[in-house]
Amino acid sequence: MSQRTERRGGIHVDQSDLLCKKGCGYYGNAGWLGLCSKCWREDYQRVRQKQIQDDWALAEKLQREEEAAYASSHGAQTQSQSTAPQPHPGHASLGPFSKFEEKKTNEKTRKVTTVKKFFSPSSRTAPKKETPEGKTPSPSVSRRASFDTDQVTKDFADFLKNLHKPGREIQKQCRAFIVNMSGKKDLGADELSECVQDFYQNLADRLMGHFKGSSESVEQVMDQVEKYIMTRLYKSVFCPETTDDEKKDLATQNRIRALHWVTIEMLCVSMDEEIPEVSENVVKAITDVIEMDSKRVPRDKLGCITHCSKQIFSAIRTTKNEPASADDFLPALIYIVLKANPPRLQSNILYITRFCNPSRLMTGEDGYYFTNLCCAAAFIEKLDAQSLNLSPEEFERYMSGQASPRCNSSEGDWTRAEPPPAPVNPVLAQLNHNLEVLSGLSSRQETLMEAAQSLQADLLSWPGSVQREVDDVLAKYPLEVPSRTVSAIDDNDVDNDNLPPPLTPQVFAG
């Protein structure tokens, strides 16, 4: 038990660590340096405002230096011109003054251009790859309207019809925002996230005034707005080219592949996969976390995480015959992520972090489960020998593939298997069982088809055999019908001679 507690200590995360580091009570996020979305936006805007002020100060400094350089050069020119013949007094000051005004105008234009360069997105983010035509095509031309997009647009319009006038205003603002975002493809991921979050905040504030503080109604409308906007913007904001999200995805996938040898006992997961119900919960949890990548809306991706987490809690509850605790959940979630190796895990986490309705990530079960998933991903990246209660030598051998761990139930420690036994994966075991059942059904089907074909052949040959048997019987026993003579009915009556003669008809004259 002490060894199990020791191992559990390697992956235990205090529940207070899931909250915002500033103590606001909301859930934090590794993507926000442990802060909640509210505190992160406040810090981000504070840093951004300071950067703007520093840029303005630098621009003003450059302007003063240029004006000083111009004044010194202009003074030298004036001094050299003082030795030349003086023109007409009316025109003596006009020429230099006009040149000074022109130079000053040029300096102001240069100042404005310099300041604009400081705030332009291209100066802070990497340029986006150009299309073969040399320019970014219009979204209305290049994007094909998929069935999902059309369906979401139709559902959104039907939903807004119930709101009457506010619904038309919301639809107008959403369309304008989408058109505005279509021209900001060169912005970085943080700038795109800031634009979306600002739109969420402004729209939510207006809705709070319309619904007179009904947070439930506002949340319902914001869910539909998020679904509509993010479905339309998904291709341009998910894993954008200006970020290294794809590189992070590949690194995470390679890391999980390298940790394929980690077993459920190493993580001290309170799940017994030998129980059929638990095995089914594990399979469903793996399916849910993999299905997350197929969703477009951040809320739907959060829904997959929530469904996965509930399957894990159900598996732990079935195994322990008691309610699952938070300490049991995180190791089980890590195990599910290692077994599933979800596609584009980092991109999905960052996408939810950047564009989800912030209220969902700060509170509620969705926020709790998502924060645990972020912790699981961070734990997998930093997994080491101490976390699994292994020696550094054992950990390196397992990582390099030189050895394969197995659990010695009598000693409770990890030893090297010679030769390494095949790991008993309940999913693979169920798959093999299903394949055996299908193989048996296939052989039975073949036998049935052979019997059916034989019966069909017998039915086809039966009329001919019956006809042959009838012909043989008729040939062997021909049918003989004796001839019969036609006679009167009373020919054989012996009393006919004693009968009187028949009556002769007589005609009476009338």
The other form holds:
Amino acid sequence: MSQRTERRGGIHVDQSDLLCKKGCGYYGNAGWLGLCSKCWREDYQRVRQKQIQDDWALAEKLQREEEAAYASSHGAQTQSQSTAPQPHPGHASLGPFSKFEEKKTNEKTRKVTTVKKFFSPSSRTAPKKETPEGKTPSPSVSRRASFDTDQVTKDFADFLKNLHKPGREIQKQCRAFIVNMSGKKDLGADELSECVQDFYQNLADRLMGHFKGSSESVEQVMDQVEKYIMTRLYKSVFCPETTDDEKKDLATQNRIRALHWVTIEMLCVSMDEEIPEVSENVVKAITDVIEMDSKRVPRDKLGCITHCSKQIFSAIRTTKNEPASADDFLPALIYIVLKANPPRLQSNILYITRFCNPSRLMTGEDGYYFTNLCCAAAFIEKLDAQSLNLSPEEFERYMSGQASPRCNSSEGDWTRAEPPPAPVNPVLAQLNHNLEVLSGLSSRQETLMEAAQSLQADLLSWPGSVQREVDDVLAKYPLEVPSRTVSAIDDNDVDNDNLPPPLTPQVFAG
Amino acid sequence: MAAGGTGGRTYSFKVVLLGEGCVGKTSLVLRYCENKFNDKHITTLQASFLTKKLNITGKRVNLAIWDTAGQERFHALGPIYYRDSNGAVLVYDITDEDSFQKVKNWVKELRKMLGNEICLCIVGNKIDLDKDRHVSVEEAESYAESVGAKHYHSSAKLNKGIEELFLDLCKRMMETAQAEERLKGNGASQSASSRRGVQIVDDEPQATPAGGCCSSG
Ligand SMILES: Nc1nc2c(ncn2[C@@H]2O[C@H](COP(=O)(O)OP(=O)(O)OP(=O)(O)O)[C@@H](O)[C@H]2O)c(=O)[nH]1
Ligand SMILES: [Mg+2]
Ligand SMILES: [Zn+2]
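Give me the form predicted in complex with its partner chain now, not the form predicted on its own.
Then the entire complex follows, led off by the chain already shown.
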């Protein structure tokens, strides 16, 4: 059974799962429901075009609703309840939005399955995705989708309400900006970025006047503005079709896959995964960096990178017992990125670069970690024999899959599902235990199958063998009907005459 | 690119630390930001990104110090680290001639990539080991002057020269930022608006005749 053969490499992914579902031979991508970029484009471009148009129409509609909400929330508090957007009847028509959200939801599912892939003995156990055709969005999904966007809109209105007069001004600017952007669908990514950055810059400059130069207050407002604007614009400006971001994503994804053999030792990472806390940190860091793709607001994406980095710092600190310097941190981050193969890494990096509030990126702590992620991505792209202290020949052999360094240095490699020398981490111990139970179950199932099959074979051959036995017996004892020599009791038999006469009753005196 | 604070009250500066391995970059920042040296029990989680808030002649300054990975195999990543930085601290070890050579290379690269926008500091660290000095004071100082950088002597071990060098650097970065602001015209509000038709709308007739944001007060 498949569990058997694929058990050794915890990270192994079945090739056929990676190929385009249309069978064109290219790799598919879970984000495109298992299709390759070409097939996905062909199938969905038309649909998407319409979606985009509908989305913009919807955005404008929401805009008007939101204005109403804003006005009423300013007027009477009770009234704002009635305009609260949650179970709005108008949202029955949110088809395009919910479809978009559906893609996003799939991305979330993918996130989970990616994590699972690390641990599951066979990628075949990962839940299969439904085919896009004939899939009707469930009402709950579409409700949640619009709820998310509405929630952001509502939060933004609430936030601005507390700012009084500047709030009105900001609301007006943002509204005008979104409407303005709806007319610029065809702009290239750089131009879109410039528009958004100009807007941030201008608004921040204006706010400086309001808040008498308090940059903290301005930052706070700008965070909310970014959240609101980018939630609204996300679907049209993330990995836009005018760019080859998508191609870069695929290239990076394949590159990381091809580098699956790189070990922690080659990168000189100071994290000892034999230590339970460290391996826990590593798993969390991987989860965090994968999670980035599911966020819409640049700052939330940054947050994932920061969380990931903090886990790495803990791991290094635990291992080395001294604070991590950049020389410790960067290799560790590279290692985590290689392990995680984060979905749409390039798109996410570009999206953050283009649409994040610049002050965060340039001087903030988040910006530092983000820069390191950019470095990690660049390093992985350019990585060669020298960067890993390998000879070019060795590097070639590993790249081509002719040799694997794992065979020589299995120690400390947490991806291996082989029984470890000693159970290190409760999570890993549990995992190993589960794997053992699973393989036990699978071998028991195999035995059962074998038994069942032999039973079936037995049953099939049984009538034959019975027949054969009967034939044998028949051959051995051929049927002969002997002449009737046996006398029947009720025949009028002559022998009766030889019998003594029947007893007769006698009377005794007395 | 105004990474330096606009508006004129709080400045935010990004400073990158460059230099060969083991010259004492990490020790310098840890000493500066946490006043710690080689203490095995330090609670600091990481020493790769540190911040310091300063108050210089009544102006607030947020200093963000970025440690960089110094290993040779990461050299090519330099530009990703130092783009948009306001200052660079280039550290060498006075007992190590090679590390001074590395500093010269960095200076060349930074000037080529960032021009004069970036304030450069060259720091000869480990002056407590002066008996093993291999880089002459005169040579280092005259080199620094020739490339428009300032030179400092420091010891992370003895906590010498570190406060001064960062304070000095901040003052220079403030001057650069102020000069840039003056160039842009006073008040940053005019900057870069309405390229590409993105503009901040000024009051259009609306239900409530609220004043424009700048008319308050
Ligand atoms: N005597 C003396 N030793 C120092 C001084 N500063 C740093 N050291 C020592 O030099 C060694 C390297 O210091 P680090 O701060 O780790 O150097 P680094 O430049 O960060 O090195 P990398 O992170 O490898 O690039 C450590 O053993 C420090 O204790 C100093 O001023 N005097
Ligand atoms: Mg260091
Ligand atoms: Zn295909």
